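Below you'll find only one chain, the form predicted alone, shown as C-alpha coordinates.
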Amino acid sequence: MQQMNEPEIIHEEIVTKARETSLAPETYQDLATLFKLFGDSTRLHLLHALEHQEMCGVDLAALLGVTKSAVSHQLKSLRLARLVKYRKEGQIVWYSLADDHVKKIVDMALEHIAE
(Lines of atoms letter the chains of each structure in order from A and count residues from 1; the text may use other names and numbers.)
(Lines give C-alpha, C1' and ligand atoms only; values in the text may rest on other atoms or scores of the structure.)
Protein backbone atom coordinates (compact mmCIF):
# COMPACT_ATOMS: atom_id res chain seq x y z
CA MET A 1 0.00 0.00 0.00
CA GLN A 2 1.23 3.50 -0.91
CA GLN A 3 2.20 5.86 1.93
CA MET A 4 0.41 9.22 2.17
CA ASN A 5 3.28 11.44 0.93
CA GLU A 6 4.84 9.08 -1.61
CA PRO A 7 4.19 9.94 -5.24
CA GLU A 8 2.44 7.39 -7.39
CA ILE A 9 4.70 5.42 -9.73
CA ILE A 10 3.25 3.61 -12.73
CA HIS A 11 6.48 2.21 -14.25
CA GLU A 12 8.81 1.36 -11.38
CA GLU A 13 11.63 0.06 -13.59
CA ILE A 14 11.69 3.24 -15.68
CA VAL A 15 11.76 5.47 -12.61
CA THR A 16 14.50 3.32 -11.03
CA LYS A 17 16.64 3.57 -14.18
CA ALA A 18 16.10 7.34 -14.36
CA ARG A 19 17.15 7.69 -10.70
CA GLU A 20 20.32 5.72 -11.40
CA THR A 21 21.35 8.16 -14.12
CA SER A 22 20.32 11.31 -12.23
CA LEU A 23 22.99 13.74 -11.10
CA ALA A 24 23.36 15.50 -7.77
CA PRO A 25 20.85 18.34 -7.25
CA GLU A 26 23.76 20.80 -7.07
CA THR A 27 24.82 19.79 -10.58
CA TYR A 28 21.38 20.63 -11.95
CA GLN A 29 21.55 23.98 -10.13
CA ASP A 30 24.93 24.72 -11.71
CA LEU A 31 23.54 23.77 -15.11
CA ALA A 32 20.53 26.05 -14.64
CA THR A 33 22.84 28.91 -13.68
CA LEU A 34 24.89 28.33 -16.82
CA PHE A 35 21.79 28.35 -19.01
CA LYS A 36 20.59 31.57 -17.36
CA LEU A 37 23.73 33.23 -18.67
CA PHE A 38 22.75 32.15 -22.17
CA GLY A 39 19.29 33.66 -21.58
CA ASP A 40 20.42 37.22 -22.24
CA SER A 41 20.68 38.52 -25.81
CA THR A 42 23.53 40.93 -24.97
CA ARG A 43 25.65 38.12 -23.52
CA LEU A 44 24.84 35.92 -26.51
CA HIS A 45 25.89 38.70 -28.88
CA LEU A 46 29.17 39.03 -26.97
CA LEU A 47 29.80 35.28 -27.11
CA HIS A 48 29.00 35.14 -30.81
CA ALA A 49 31.34 38.05 -31.55
CA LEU A 50 34.12 36.44 -29.52
CA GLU A 51 33.56 33.17 -31.34
CA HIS A 52 35.06 34.77 -34.42
CA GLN A 53 37.89 36.84 -32.97
CA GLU A 54 39.43 38.23 -29.82
CA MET A 55 38.12 41.72 -29.07
CA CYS A 56 38.70 44.45 -26.52
CA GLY A 57 35.95 45.74 -24.25
CA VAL A 58 35.76 49.15 -25.95
CA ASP A 59 35.24 47.56 -29.38
CA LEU A 60 32.66 45.16 -27.96
CA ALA A 61 30.74 48.13 -26.53
CA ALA A 62 30.83 49.83 -29.94
CA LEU A 63 29.67 46.65 -31.68
CA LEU A 64 26.70 46.25 -29.36
CA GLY A 65 25.91 49.95 -29.15
CA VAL A 66 26.06 49.99 -25.35
CA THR A 67 28.29 51.64 -22.77
CA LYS A 68 31.67 50.27 -21.77
CA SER A 69 30.26 49.86 -18.27
CA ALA A 70 27.39 47.70 -19.55
CA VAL A 71 29.77 45.50 -21.53
CA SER A 72 32.12 45.25 -18.57
CA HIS A 73 29.26 44.06 -16.35
CA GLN A 74 28.25 41.36 -18.86
CA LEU A 75 31.84 40.26 -19.44
CA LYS A 76 32.35 39.90 -15.69
CA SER A 77 29.38 37.52 -15.50
CA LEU A 78 30.74 35.53 -18.43
CA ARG A 79 34.24 35.46 -16.90
CA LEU A 80 32.95 34.23 -13.54
CA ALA A 81 31.12 31.43 -15.34
CA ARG A 82 34.36 30.60 -17.19
CA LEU A 83 32.75 31.27 -20.57
CA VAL A 84 35.23 33.97 -21.56
CA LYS A 85 38.84 34.66 -20.67
CA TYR A 86 40.90 37.81 -20.91
CA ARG A 87 44.43 39.04 -21.22
CA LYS A 88 45.91 42.48 -20.73
CA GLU A 89 48.14 44.18 -23.25
CA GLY A 90 49.15 47.50 -21.74
CA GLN A 91 45.93 49.39 -21.07
CA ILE A 92 43.88 47.17 -23.40
CA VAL A 93 41.97 44.15 -22.11
CA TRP A 94 41.36 41.52 -24.78
CA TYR A 95 38.54 38.98 -24.45
CA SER A 96 38.05 35.61 -26.10
CA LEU A 97 35.99 32.49 -25.56
CA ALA A 98 37.29 30.39 -22.70
CA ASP A 99 37.37 27.19 -24.76
CA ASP A 100 35.87 25.33 -27.69
CA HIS A 101 32.95 24.08 -25.56
CA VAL A 102 31.48 27.57 -25.48
CA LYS A 103 31.70 27.83 -29.27
CA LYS A 104 29.97 24.46 -29.61
CA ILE A 105 27.12 25.50 -27.31
CA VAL A 106 26.51 28.73 -29.24
CA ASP A 107 26.81 26.98 -32.62
CA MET A 108 24.45 24.18 -31.60
CA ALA A 109 21.87 26.69 -30.38
CA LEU A 110 22.10 28.64 -33.64
CA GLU A 111 21.75 25.43 -35.61
CA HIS A 112 18.72 24.45 -33.56
CA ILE A 113 16.86 27.74 -34.12
CA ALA A 114 17.69 27.65 -37.83
CA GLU A 115 15.82 24.35 -38.30
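Residue numbers count along the first chain shown, from 1. Heads up, when I say rigid core I mean the largest set of C-alphas that superpose within 1.5 Å between the two forms. Everything numeric in this text was worked out from a predicted model, so none of it was measured. What changes on going to the form predicted in complex with the DNA:
- Residue 21 shows a C-alpha shift of 2 Å or greater between the two forms [criterion: core-superposed Cα displacement of 2 Å].
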Given for the second form:
Number of protein chains: 2
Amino acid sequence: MQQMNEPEIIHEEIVTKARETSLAPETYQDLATLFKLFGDSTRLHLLHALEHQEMCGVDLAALLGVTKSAVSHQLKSLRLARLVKYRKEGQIVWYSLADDHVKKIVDMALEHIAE
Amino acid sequence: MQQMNEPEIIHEEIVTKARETSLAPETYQDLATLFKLFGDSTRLHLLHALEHQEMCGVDLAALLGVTKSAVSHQLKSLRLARLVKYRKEGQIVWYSLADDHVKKIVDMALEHIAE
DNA sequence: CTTCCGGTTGAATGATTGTTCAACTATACA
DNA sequence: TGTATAGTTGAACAATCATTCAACCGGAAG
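What I would like now is the form predicted in complex with the DNA, since the data block earlier showed the form predicted alone; can you produce it?
Below is the entire complex, every chain and molecule, led by the chain shown above.
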Protein backbone atom coordinates (compact mmCIF):
# COMPACT_ATOMS: atom_id res chain seq x y z
CA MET A 1 0.00 0.00 0.00
CA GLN A 2 1.11 3.50 -0.75
CA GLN A 3 -0.22 6.21 1.48
CA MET A 4 -2.83 6.24 4.20
CA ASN A 5 -5.69 8.71 4.10
CA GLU A 6 -5.50 10.56 7.35
CA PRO A 7 -8.76 10.87 9.21
CA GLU A 8 -9.72 7.26 9.93
CA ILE A 9 -11.89 7.04 12.99
CA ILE A 10 -11.14 4.39 15.59
CA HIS A 11 -13.95 4.86 18.08
CA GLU A 12 -17.10 5.86 16.20
CA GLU A 13 -19.30 6.50 19.21
CA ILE A 14 -16.79 8.72 20.93
CA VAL A 15 -16.23 10.86 17.83
CA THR A 16 -19.97 11.10 17.22
CA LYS A 17 -20.52 12.29 20.76
CA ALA A 18 -17.64 14.76 20.40
CA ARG A 19 -19.21 16.13 17.21
CA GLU A 20 -22.46 16.72 19.05
CA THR A 21 -20.84 18.76 21.79
CA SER A 22 -18.51 20.66 19.45
CA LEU A 23 -19.09 24.38 19.02
CA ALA A 24 -19.21 26.13 15.66
CA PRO A 25 -15.75 26.53 14.09
CA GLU A 26 -16.14 30.31 14.12
CA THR A 27 -16.79 30.19 17.86
CA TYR A 28 -13.41 28.56 18.44
CA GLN A 29 -11.94 31.22 16.21
CA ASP A 30 -13.58 34.03 18.15
CA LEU A 31 -12.45 32.51 21.42
CA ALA A 32 -8.90 32.15 20.10
CA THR A 33 -8.90 35.78 18.99
CA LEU A 34 -9.97 36.84 22.46
CA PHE A 35 -7.42 34.68 24.27
CA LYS A 36 -4.66 35.85 21.96
CA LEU A 37 -5.13 39.31 23.42
CA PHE A 38 -4.44 37.91 26.87
CA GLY A 39 -1.41 36.05 25.55
CA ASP A 40 1.04 38.92 25.83
CA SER A 41 2.65 40.19 29.02
CA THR A 42 2.46 43.83 27.97
CA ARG A 43 -1.28 43.66 27.36
CA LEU A 44 -1.80 41.65 30.54
CA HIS A 45 0.04 44.28 32.55
CA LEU A 46 -2.08 47.00 30.95
CA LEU A 47 -5.31 45.13 31.71
CA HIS A 48 -4.20 44.39 35.25
CA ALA A 49 -3.29 48.02 35.90
CA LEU A 50 -6.67 49.16 34.59
CA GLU A 51 -8.41 46.71 36.90
CA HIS A 52 -7.73 49.05 39.79
CA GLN A 53 -8.00 52.55 38.34
CA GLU A 54 -8.31 54.68 35.26
CA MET A 55 -4.96 55.60 33.71
CA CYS A 56 -3.65 57.67 30.82
CA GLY A 57 -1.30 56.55 28.06
CA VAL A 58 1.88 58.28 29.23
CA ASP A 59 1.52 56.95 32.79
CA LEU A 60 0.88 53.47 31.44
CA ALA A 61 4.00 53.69 29.28
CA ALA A 62 6.05 54.81 32.30
CA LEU A 63 4.60 52.04 34.45
CA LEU A 64 5.45 49.32 31.93
CA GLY A 65 8.71 50.89 30.82
CA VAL A 66 7.82 50.93 27.13
CA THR A 67 7.23 53.67 24.57
CA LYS A 68 3.99 55.59 24.16
CA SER A 69 3.75 54.09 20.70
CA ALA A 70 3.88 50.52 21.93
CA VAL A 71 1.23 51.26 24.54
CA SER A 72 -0.97 53.01 22.01
CA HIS A 73 -0.78 50.08 19.59
CA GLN A 74 -1.73 47.59 22.30
CA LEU A 75 -4.50 49.75 23.72
CA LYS A 76 -5.93 49.98 20.24
CA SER A 77 -6.14 46.18 20.01
CA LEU A 78 -7.77 46.03 23.42
CA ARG A 79 -10.17 48.81 22.47
CA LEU A 80 -11.18 47.10 19.23
CA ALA A 81 -11.90 43.92 21.19
CA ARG A 82 -13.96 46.00 23.63
CA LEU A 83 -11.80 44.97 26.56
CA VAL A 84 -10.98 48.57 27.43
CA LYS A 85 -12.79 51.85 26.91
CA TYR A 86 -11.52 55.40 26.91
CA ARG A 87 -12.52 58.91 27.79
CA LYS A 88 -10.92 62.07 26.48
CA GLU A 89 -10.18 65.00 28.74
CA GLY A 90 -8.28 67.76 27.01
CA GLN A 91 -5.20 66.14 25.53
CA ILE A 92 -5.29 63.31 28.07
CA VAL A 93 -6.96 60.01 27.20
CA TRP A 94 -8.15 58.04 30.21
CA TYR A 95 -8.36 54.29 29.76
CA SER A 96 -10.34 51.82 31.86
CA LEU A 97 -11.67 48.26 31.67
CA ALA A 98 -14.78 47.81 29.54
CA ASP A 99 -16.32 45.14 31.75
CA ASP A 100 -15.45 42.80 34.60
CA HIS A 101 -15.14 39.62 32.56
CA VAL A 102 -11.52 40.61 32.08
CA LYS A 103 -10.88 40.57 35.80
CA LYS A 104 -12.58 37.20 36.22
CA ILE A 105 -10.66 35.58 33.37
CA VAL A 106 -7.32 36.84 34.64
CA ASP A 107 -8.10 35.81 38.21
CA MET A 108 -9.05 32.31 37.06
CA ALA A 109 -5.76 31.95 35.21
CA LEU A 110 -3.83 33.22 38.23
CA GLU A 111 -5.47 30.47 40.27
CA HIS A 112 -4.31 27.88 37.76
CA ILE A 113 -0.75 29.18 37.86
CA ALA A 114 -0.70 29.27 41.65
CA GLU A 115 -1.42 25.52 41.43
CA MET B 1 15.61 70.67 22.49
CA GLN B 2 16.41 67.49 20.61
CA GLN B 3 14.57 64.40 21.69
CA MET B 4 12.36 63.60 24.64
CA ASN B 5 13.21 60.78 26.98
CA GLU B 6 10.13 58.60 27.00
CA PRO B 7 8.86 57.66 30.42
CA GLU B 8 7.85 60.95 31.97
CA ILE B 9 5.13 60.48 34.52
CA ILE B 10 2.14 62.81 34.50
CA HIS B 11 0.17 61.65 37.54
CA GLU B 12 2.61 60.53 40.24
CA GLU B 13 0.05 59.21 42.70
CA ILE B 14 -1.71 57.09 40.14
CA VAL B 15 1.50 55.51 38.90
CA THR B 16 2.67 54.89 42.45
CA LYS B 17 -0.56 53.14 43.26
CA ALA B 18 -0.33 51.12 40.05
CA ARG B 19 3.21 50.05 40.97
CA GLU B 20 1.96 48.80 44.33
CA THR B 21 -0.72 46.59 42.81
CA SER B 22 1.47 45.34 39.93
CA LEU B 23 2.42 41.69 39.92
CA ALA B 24 5.96 40.44 39.36
CA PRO B 25 7.03 40.70 35.70
CA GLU B 26 7.52 36.94 35.55
CA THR B 27 3.93 36.45 36.68
CA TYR B 28 2.66 38.40 33.67
CA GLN B 29 4.97 36.28 31.54
CA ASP B 30 3.65 33.03 33.00
CA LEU B 31 0.09 34.21 32.53
CA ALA B 32 0.81 35.20 28.94
CA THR B 33 2.36 31.80 28.25
CA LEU B 34 -0.75 30.13 29.61
CA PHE B 35 -3.17 32.31 27.65
CA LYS B 36 -1.16 31.85 24.48
CA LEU B 37 -2.08 28.17 24.61
CA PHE B 38 -5.75 29.12 24.59
CA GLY B 39 -5.17 31.52 21.71
CA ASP B 40 -5.42 28.97 18.94
CA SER B 41 -8.63 27.46 17.59
CA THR B 42 -7.12 24.01 17.11
CA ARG B 43 -5.99 23.80 20.73
CA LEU B 44 -9.28 25.25 21.94
CA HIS B 45 -11.20 22.61 20.02
CA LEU B 46 -8.97 19.91 21.50
CA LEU B 47 -9.47 21.22 25.03
CA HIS B 48 -13.20 21.58 24.53
CA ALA B 49 -13.53 18.03 23.20
CA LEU B 50 -11.59 16.69 26.17
CA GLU B 51 -13.88 18.56 28.54
CA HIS B 52 -16.53 15.93 27.93
CA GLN B 53 -14.63 12.67 27.50
CA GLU B 54 -11.29 10.96 27.08
CA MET B 55 -10.18 10.70 23.45
CA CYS B 56 -7.28 9.24 21.50
CA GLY B 57 -5.06 11.03 18.98
CA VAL B 58 -6.48 9.59 15.78
CA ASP B 59 -10.07 10.33 16.79
CA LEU B 60 -9.09 13.86 17.75
CA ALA B 61 -7.42 14.33 14.36
CA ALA B 62 -10.55 13.04 12.61
CA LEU B 63 -12.78 15.29 14.71
CA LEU B 64 -10.76 18.40 13.93
CA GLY B 65 -9.97 17.46 10.35
CA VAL B 66 -6.22 17.85 10.72
CA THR B 67 -3.28 15.45 10.55
CA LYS B 68 -2.16 13.20 13.40
CA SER B 69 1.08 15.13 13.40
CA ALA B 70 -0.58 18.48 13.96
CA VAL B 71 -2.66 17.06 16.79
CA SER B 72 0.37 15.43 18.35
CA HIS B 73 2.35 18.68 18.27
CA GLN B 74 -0.46 20.62 19.94
CA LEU B 75 -1.19 17.93 22.51
CA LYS B 76 2.47 18.03 23.43
CA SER B 77 2.26 21.77 24.14
CA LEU B 78 -0.86 21.23 26.23
CA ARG B 79 0.79 18.34 28.05
CA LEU B 80 3.90 20.36 28.87
CA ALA B 81 1.69 23.12 30.29
CA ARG B 82 -0.13 20.47 32.34
CA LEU B 83 -3.46 21.34 30.76
CA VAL B 84 -3.99 17.76 29.56
CA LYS B 85 -2.79 14.39 30.80
CA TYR B 86 -2.56 11.07 29.01
CA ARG B 87 -2.84 7.34 29.63
CA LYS B 88 -1.38 4.65 27.42
CA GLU B 89 -3.37 1.52 26.61
CA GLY B 90 -1.57 -0.73 24.11
CA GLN B 91 -0.82 1.49 21.15
CA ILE B 92 -3.64 3.88 21.96
CA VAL B 93 -2.95 7.04 23.95
CA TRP B 94 -5.96 8.40 25.79
CA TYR B 95 -5.96 12.13 26.47
CA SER B 96 -8.03 14.02 29.04
CA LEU B 97 -8.09 17.38 30.83
CA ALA B 98 -5.57 17.74 33.64
CA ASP B 99 -7.87 19.84 35.84
CA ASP B 100 -11.08 21.83 35.69
CA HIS B 101 -9.54 25.29 35.61
CA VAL B 102 -9.46 24.85 31.86
CA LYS B 103 -13.21 24.42 31.71
CA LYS B 104 -13.80 27.45 33.91
CA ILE B 105 -11.50 29.70 31.89
CA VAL B 106 -13.09 28.69 28.58
CA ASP B 107 -16.60 29.09 29.96
CA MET B 108 -15.78 32.56 31.26
CA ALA B 109 -14.49 33.59 27.85
CA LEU B 110 -17.58 32.16 26.15
CA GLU B 111 -19.69 34.34 28.42
CA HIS B 112 -17.73 37.40 27.35
CA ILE B 113 -18.19 36.55 23.68
CA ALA B 114 -21.90 35.92 24.10
CA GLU B 115 -22.03 39.55 25.30
C1' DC C 1 10.03 -11.81 10.92
C1' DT C 2 7.18 -8.73 8.62
C1' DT C 3 3.50 -5.62 8.04
C1' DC C 4 0.10 -2.47 9.83
C1' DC C 5 -1.04 1.27 12.55
C1' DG C 6 -1.12 4.84 16.50
C1' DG C 7 1.80 8.14 17.69
C1' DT C 8 6.08 11.08 17.96
C1' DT C 9 9.71 14.01 16.24
C1' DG C 10 12.55 17.61 13.83
C1' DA C 11 13.36 20.48 10.02
C1' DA C 12 11.32 23.63 6.83
C1' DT C 13 8.01 26.92 5.48
C1' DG C 14 4.59 30.52 5.58
C1' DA C 15 1.90 33.38 8.41
C1' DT C 16 1.16 36.22 12.39
C1' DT C 17 2.65 39.50 15.58
C1' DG C 18 5.13 42.97 18.97
C1' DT C 19 8.14 46.69 18.92
C1' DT C 20 10.60 50.49 17.02
C1' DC C 21 11.01 54.49 14.27
C1' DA C 22 9.50 58.57 12.14
C1' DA C 23 6.00 61.36 10.79
C1' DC C 24 1.75 63.15 12.00
C1' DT C 25 -2.71 65.24 14.63
C1' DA C 26 -4.65 67.84 18.16
C1' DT C 27 -4.84 70.24 22.41
C1' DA C 28 -2.59 73.49 25.67
C1' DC C 29 -0.01 77.29 26.75
C1' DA C 30 2.99 81.31 26.29
C1' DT D 1 1.41 82.49 16.16
C1' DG D 2 4.67 79.24 17.68
C1' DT D 3 6.18 75.55 20.66
C1' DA D 4 5.60 71.67 23.83
C1' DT D 5 3.13 67.61 24.77
C1' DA D 6 -0.44 63.47 24.64
C1' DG D 7 -1.52 60.37 21.53
C1' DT D 8 -2.01 57.94 16.92
C1' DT D 9 -0.52 55.78 12.76
C1' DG D 10 1.86 52.90 9.16
C1' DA D 11 5.86 50.78 7.44
C1' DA D 12 9.67 47.82 8.54
C1' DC D 13 11.99 44.41 11.08
C1' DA D 14 12.75 40.49 14.04
C1' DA D 15 10.80 36.92 16.54
C1' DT D 16 7.36 33.53 17.38
C1' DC D 17 4.45 29.95 15.93
C1' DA D 18 1.16 26.40 13.49
C1' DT D 19 1.16 23.21 9.99
C1' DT D 20 3.15 20.03 6.73
C1' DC D 21 6.29 16.60 5.34
C1' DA D 22 9.10 12.70 5.89
C1' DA D 23 11.24 9.71 8.71
C1' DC D 24 10.92 7.18 12.64
C1' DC D 25 9.42 4.22 17.14
C1' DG D 26 6.89 0.49 19.27
C1' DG D 27 3.06 -2.47 20.02
C1' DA D 28 -0.16 -5.84 17.65
C1' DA D 29 -1.54 -9.15 14.38
C1' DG D 30 -0.78 -12.18 10.56
